[in-house]
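There is one chain below, alone, in structure tokens, taken in the form predicted on its own.
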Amino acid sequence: MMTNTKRTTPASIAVFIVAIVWALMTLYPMLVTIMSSLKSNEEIFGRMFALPRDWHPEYYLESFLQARMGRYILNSLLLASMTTLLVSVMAAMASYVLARSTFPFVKPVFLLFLVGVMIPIHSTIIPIAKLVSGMKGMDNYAFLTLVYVTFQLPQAIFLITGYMKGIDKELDEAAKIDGCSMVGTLFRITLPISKPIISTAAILSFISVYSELIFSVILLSSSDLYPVSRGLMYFTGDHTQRMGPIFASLVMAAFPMVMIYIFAHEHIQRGMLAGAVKG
């Protein structure tokens, strides 16, 4: 009876040692960021790669009840949420259109959305303020929540578009043989089986708008509508910075993003392999 092993070879043994190297490089700043957040800033600077000699845990709840950081992050995770949901669904649609339609406008609108993900988003910021207070919107996060979307939509729609091009046509004309209109041919056939690239997007979105600042700062001047990027800065003064609590703000407002990424890391992984190999 044969039984089969695994050589040990030379190239197996070198991935491996740079796989866990990479981790260390990977998990390292994470585990200082955990230690700074209960030293003081004396421990901080002077010794901040060693444990604490002084633990400091009540900077978590300073974060929490004095910088509301427990308000700030679920201002945050409700605006990704919003511009997550209607990125995803808006890019699906035109992505749709964009990738089966033969009309001669389809390509031009196609080429439109590729020049917005090259547009760098700060070259905007003085006529979107413009715009935005203009008709009344600061402190909106209605308005806050479409430029997020315009900025997200042009990503979105070249990931998906070019995943939908690589799905096989003949599904298409074999459901509008069975009488499928364009519509239920969408929600029917392509949606799910563009599932991987539309998650993807959707993380990719979710991350971007949930860590943004810039747009934040602009448009929002109560405290009570700061997203967690605007909540991070508390605890900066003018001539003094307190960086115990700033790095327990900082492992609380990355504690949503690592679980997403836990429960949501297949699905990332699925949706690049897929869209490798679609696109």
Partner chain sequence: MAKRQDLVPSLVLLLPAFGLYCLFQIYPITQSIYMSFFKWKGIANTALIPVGFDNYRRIAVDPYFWHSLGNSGWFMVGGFLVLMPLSYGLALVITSRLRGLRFFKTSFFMPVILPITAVGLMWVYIFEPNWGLVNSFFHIVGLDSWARNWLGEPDISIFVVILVNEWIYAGFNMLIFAAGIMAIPEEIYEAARIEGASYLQCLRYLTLPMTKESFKIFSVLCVTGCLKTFDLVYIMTRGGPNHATEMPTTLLYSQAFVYRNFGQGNAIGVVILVLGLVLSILLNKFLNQET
Given for the second form:
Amino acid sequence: MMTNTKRTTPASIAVFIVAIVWALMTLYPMLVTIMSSLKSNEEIFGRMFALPRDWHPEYYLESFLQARMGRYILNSLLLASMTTLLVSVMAAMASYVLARSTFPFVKPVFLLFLVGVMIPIHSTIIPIAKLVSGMKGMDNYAFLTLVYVTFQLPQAIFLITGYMKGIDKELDEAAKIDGCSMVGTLFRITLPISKPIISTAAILSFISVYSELIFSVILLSSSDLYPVSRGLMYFTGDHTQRMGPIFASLVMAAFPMVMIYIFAHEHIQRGMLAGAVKG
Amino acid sequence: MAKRQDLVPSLVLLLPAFGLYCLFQIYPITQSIYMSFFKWKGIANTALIPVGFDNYRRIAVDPYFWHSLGNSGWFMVGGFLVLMPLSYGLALVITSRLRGLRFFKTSFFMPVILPITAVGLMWVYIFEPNWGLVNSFFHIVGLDSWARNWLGEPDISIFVVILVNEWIYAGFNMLIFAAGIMAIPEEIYEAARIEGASYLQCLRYLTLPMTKESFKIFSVLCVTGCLKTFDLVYIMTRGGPNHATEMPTTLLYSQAFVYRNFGQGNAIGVVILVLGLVLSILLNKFLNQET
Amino acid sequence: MKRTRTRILMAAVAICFALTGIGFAQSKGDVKIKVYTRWSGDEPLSAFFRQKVKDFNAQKKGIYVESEAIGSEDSYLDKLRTGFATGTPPNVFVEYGGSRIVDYVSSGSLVDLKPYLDKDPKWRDAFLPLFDSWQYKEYPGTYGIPVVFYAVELYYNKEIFAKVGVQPPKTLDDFRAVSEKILKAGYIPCQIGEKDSWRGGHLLNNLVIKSFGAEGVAKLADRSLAYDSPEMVKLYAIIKEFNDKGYFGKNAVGVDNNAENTSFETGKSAMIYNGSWYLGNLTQSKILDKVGVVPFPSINPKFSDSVQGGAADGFSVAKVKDQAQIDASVEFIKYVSNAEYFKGLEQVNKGGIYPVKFDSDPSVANALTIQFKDNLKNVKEFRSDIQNYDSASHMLETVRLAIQGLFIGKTPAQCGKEIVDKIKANE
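Other form of same protein, the form predicted together with the partner chain, not the form predicted on its own:
Every component of the complex follows; first up is the chain already shown.
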């Protein structure tokens, strides 16, 4: 809401305080994670919330060299970008039809997509694994990406359709009267206005694919293809877990995500302001 | 409205998503529904023994299943009473013109960015009974009796998990609400301000009603999310101690993958699916009535 | 501007593909076999096994081993179970045997290794008698070979014991008396990390084995000794009593195994019962010199030489259509279970106990490891997890979760009833 201008009112001070408190609550665990990434097990269990006594910066080197986190981060970024790209394009196209058309098949199709939001992932593991291995798609990024895409599609479609339904229909009609085709209206009118929600859906897909675990475990086996979540397991042994290096790997994995989010959000903001002026 | 000339482009726009989705989601889920009427040990070359509705009967008489549904119910209560106002508030903050906005936007979203294994584990340690942050804090300020075994006491552990869940997903839902709030044209506010409306009045009569779609989206995502939540519970408590924080999905997992009753596991999956669908349809009806 | 960005993106994608496209050093015509293990990390066993796989492939015997290691048990089992469910199991995999793989055995999914063992007596006869985890009354044959040998003993902190003025406990009554004194001196007698339910499971294993011996374990498995019988309820009551008195530390159910180990290694907890794998942790820790080790306290003197231990992990071979793959799999498991393999492993592990006889090199081991091995000299019988001998594969989890209930206020009788109810519900 753009109403809260830079005037200092009691309300804005209260909001500011609440915002600070919540920011501390969200940042503190991050801070503890960073501190813990420099500690041995001995210090983590018992003195987790204090500053390290013995510093272990070498854990970062270990997770980079031994657990190959650098490689796995690149792999995850690749998987997440391919998925996000496909999801955004497919979901935006489908949502437009689902939000605007009145053909009799639209409602059932939307309902079917809604089912996807509710599917518990563990019911689908065996059928999907069977399907993918039947198509000779094991250990193959293309198939893993397609599986990820279908897991992200329902939520993205749900979000984008809901948003597009909220957009004033008169804009569409006006465009049509001006001679715009359906596809033309989508690209010239609806998509620019829907940028905020499409980027939101894209960010959410990107994040969940980036650290996805179960399907990467089941569908991939070459260690060169492992994503971040497999790298995080490196320091988990049969009866021991070296928490310090695990936390170091986590920090390394989170870093590019934070950067991408900051960049993406700025981008969205600009897009939205542009949209608002046009609207 | 539906013009014949739009039919072909409509199908072309819909088909890529729909086809792929049917192949990798609808087909597997129909298989899973089919399997819920059989007894199967989860080994490829073994026979499927048809048992009719026996798997469903077994769920119905399993006290842990009802307990897990109750826990899902608590998740939903938490979702509407804590998560919804919280994430809406955060959305208002990040769409305002507050100083340090970029900092707030990033930090509010941090819990969503970090892998859930990491944040789940961190909260387990924060609630650790002997040296965890919460209990240490109570000891320092002299409230020793407030210190509890947060995740170890069956009566409170589910609520602790729910609060952590809200902490994570506040940032997630904040984005959804923020997208809705930003779609409101600025001119409307300007008009209201000229009429002398206060901030709270704007919120009550403009922002809230105009983000109704966002509330609908939130409600459906919240209800279904609560039914199928798995990762956080599994990381923090594994459904324990002694089944106290069991969720429908943790039961599904242990029935199918640990106890090798794949039929029963699939049946739980079907129940989750049906419940989710019924609840969201009811919810949609209810929310549409409100207008 | 836009075009440059697209170009950068495309270049990045291309680089990623180039990186991921690095091929495998595998020549055509090789028999390819898939091997799943839990040994993924940087500890000696994992590194040694990885090296051995490399050596094996380098020998160019016409076999190429594709080894995949998943350290986290949950993910490992997810992958293994999905493999069997979809008909694409690995050729060779590591599991604990017993009830954990009984479903694979009963469905005929595993290769009976007995003919192969009999064909190579040198290989067969080197093993200690640890095959019971891979042999079943109902299904004749041998469905796996042991590769990890373990035993559970009681480690104690000599410094704390000297300060408090107590001797390491020989019987359970000693344990009680010692714990009382240690508790008064301000230490935790024997911290348990019961958040990981296998810790309580191991405690019950020891109580059962020390009370009723191997015959008791067999009776539990065939249900002639019921899990809710007075004898068993008495054991649950011991667990509850010790926990309520604080011997296992405060809030044991909120502590995980990692924290439990650390509690012992930082001198907060005076004792810890744990497997031989824990020797590795202690060897790397700062308190190695302060640690002593004794057998788990005895209960019934008749069974004081019965011990929780035996084969932990073992290799099994999945039945596939292609006999060449089965032969290749057997050849590979021979390579990683012969005397030479364990001799090398002893060197990198600096001691330890192994399922195969070989001339051990005592110079590599430290005093603690030697003591640990010494304690096993008179052992009459080893029994692993008591549910391993059960015919129902859910029992391991069922019993462990019920034991967890004792730590959150459930009564011994409720614990027994919970197990029996679950058995009925799963019939």
